[in-house]
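Take a look at this one chain, the form predicted on its own, written out in structure tokens.
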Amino acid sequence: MNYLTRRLIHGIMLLIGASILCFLFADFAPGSFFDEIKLNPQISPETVAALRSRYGLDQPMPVRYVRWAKSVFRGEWGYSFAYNAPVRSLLAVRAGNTLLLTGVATFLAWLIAVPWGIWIAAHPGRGIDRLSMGSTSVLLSVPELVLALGLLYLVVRTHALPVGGMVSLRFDQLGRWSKIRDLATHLVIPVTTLVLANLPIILRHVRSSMMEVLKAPFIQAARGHGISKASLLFHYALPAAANPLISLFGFSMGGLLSGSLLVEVVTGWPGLGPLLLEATMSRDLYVVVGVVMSSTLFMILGNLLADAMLLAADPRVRMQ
């Protein structure tokens, strides 16, 4: 059994475990979606009982779990009580919006962190290194919620960017490039928040990995042969430091995804975060489970991508 197959099986087991935990926690939580309906005097108890039976809420937890698992294989992912529709139709658009947000934030965070981390690793103890470490320490101590609210405050005061939502009201009337520009301006606040929240961790790992490699004997030998500094850093040191950074890449995607749910709620981005909040408040069980499972699936796919990159970069993994 090869490396990627083992990792895939591990991811599938993690999905199954996460789904079971979701149903266990939902079963322990008090109340249900139909409790508020009972307070309506115009709806009879028989009607509420019929609705509970229709959605299987009168069945024990193992029976409900098997019923939900069958709906997953049918591609429905359960049925929403509030929207009276399959959960898949609710997740499709929202998951795409979340992937767009986290994908752009991941790309920008690594695009900034890798060259910056290499540069400060090549100049340890100097002013740029101390300034970078000090600024990242400050950013690490600031919660994502505070970052998002601070950026929103600046935008509201300056009117420089649109606040909330994903597109403008007149989006359908715009041309192709105007639509791209409108979407990009709405992305600025949530993407900047996620980049600022995750950049310090990535930057510090890049710096640490590069500084460790730059002390290696083969780097000293290459420096003694008169190899240029840029070639030494990018052609010799960076490939040697790539393994821990590739592993970090998968974890960073998972961290960005979990952090994006809160940022989406604060900034009004129509992703999985607001949907999860609405479903939790209304106790829409299968929507909550669907959002949690989607987030878990994205995290597993990110780690599988990192595993594939590690397999391609490190021949020792291929030999194992």
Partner chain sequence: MRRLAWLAALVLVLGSNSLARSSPQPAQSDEELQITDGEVGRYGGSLVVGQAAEPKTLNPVTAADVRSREVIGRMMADLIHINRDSQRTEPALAKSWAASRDGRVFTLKLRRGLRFSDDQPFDADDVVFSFQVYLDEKIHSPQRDLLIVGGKPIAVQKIDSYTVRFTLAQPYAAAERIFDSLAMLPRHLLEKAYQENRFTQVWNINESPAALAGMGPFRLKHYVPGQRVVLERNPYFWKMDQKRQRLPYLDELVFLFVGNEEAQVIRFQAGDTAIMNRVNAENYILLSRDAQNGGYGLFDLGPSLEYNFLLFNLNDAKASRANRPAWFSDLRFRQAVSSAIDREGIVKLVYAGRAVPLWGNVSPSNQLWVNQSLPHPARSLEHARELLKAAGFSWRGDGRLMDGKSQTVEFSIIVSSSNNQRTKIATIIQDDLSKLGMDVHVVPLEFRALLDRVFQTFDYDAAIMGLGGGDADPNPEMNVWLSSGSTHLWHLGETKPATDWEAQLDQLMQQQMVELKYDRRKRLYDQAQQVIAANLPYVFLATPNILVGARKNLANFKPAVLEPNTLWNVEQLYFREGSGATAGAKP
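Each form is matched to the other, and the largest set of C-alpha atoms that superpose within 1.5 Å is called the rigid core. These numbers come from a predicted model, not from an experiment. Residue numbers count along the first chain shown, from 1. First, how it differs from the form predicted in complex with the partner chain.
With the core held fixed between these two forms, Pro274 has its Cα displaced by under 2 Å.
A movement of the C-alpha atom of Leu256 reaching 2 angstroms or beyond is seen between these two forms when the two forms are aligned on their rigid core.
Could you switch over to the form predicted in complex with the partner chain, since the one displayed so far is the form predicted on its own?
Only one chain is given; partner chains and other molecules are left out.
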């Protein structure tokens, strides 16, 4: 059995395990979706019991789990009590919005962090390096939530950008370029928050990996052969420093569906975050399980991607 097949089987086992745990934890949580209806004096307990029965909530947990697993194979991912609709249809649109946000933010974070990290690794101890390390320390200590709230506060005071949502109300009436501009202006706050939250981690990884490689004898030898600095950094040092960065990149890919949930809630981005929050609060069990499982799936796929990239990039992994 080759390396990737083994990793794939591990991934599937992990998915099954995560789904069982997710069901167990959701079952442990006190209260159910239909509890709030009980507060309505005009609805009888018989009606509440009938509704619970319709959605199988009167069944034991293993029976519900098997039903849910069957619905996953049918492509429905369970059934939402609140929306009275398959979970997949709810997740599809919102996952697209989340991927747009996290995709842009991840791309920008890597685009900025890699050259910046290489640059400061090549100039250790200088002013720019110290400034970068200091500012990233501050950013690492500030929670995403505070970053988002701070940016929102600035926007509310200055009226410089839209204060929430994904597009303007008149989006449908705009031309193609105006639509792109409208979407871009709405992306600014959540993307900036996510970039500021992720950039320090990537930057520090790039810097430390590069600094380690730049001390290696083969780089000293290459330098002695008179190879230009740019070529030394990008053609020799960067490939050698790639392994930990590939793992981190896989982790970034894995977090595409789950990395922005809190920011989405704060900035009113219509992704999976607000859906998960509302479903958790209302105990819409299968929506919660659906969001968690899709995030887990992405995490596993991201790690698989990293493994595949490592396999391609590093002959030592192939040897193992």
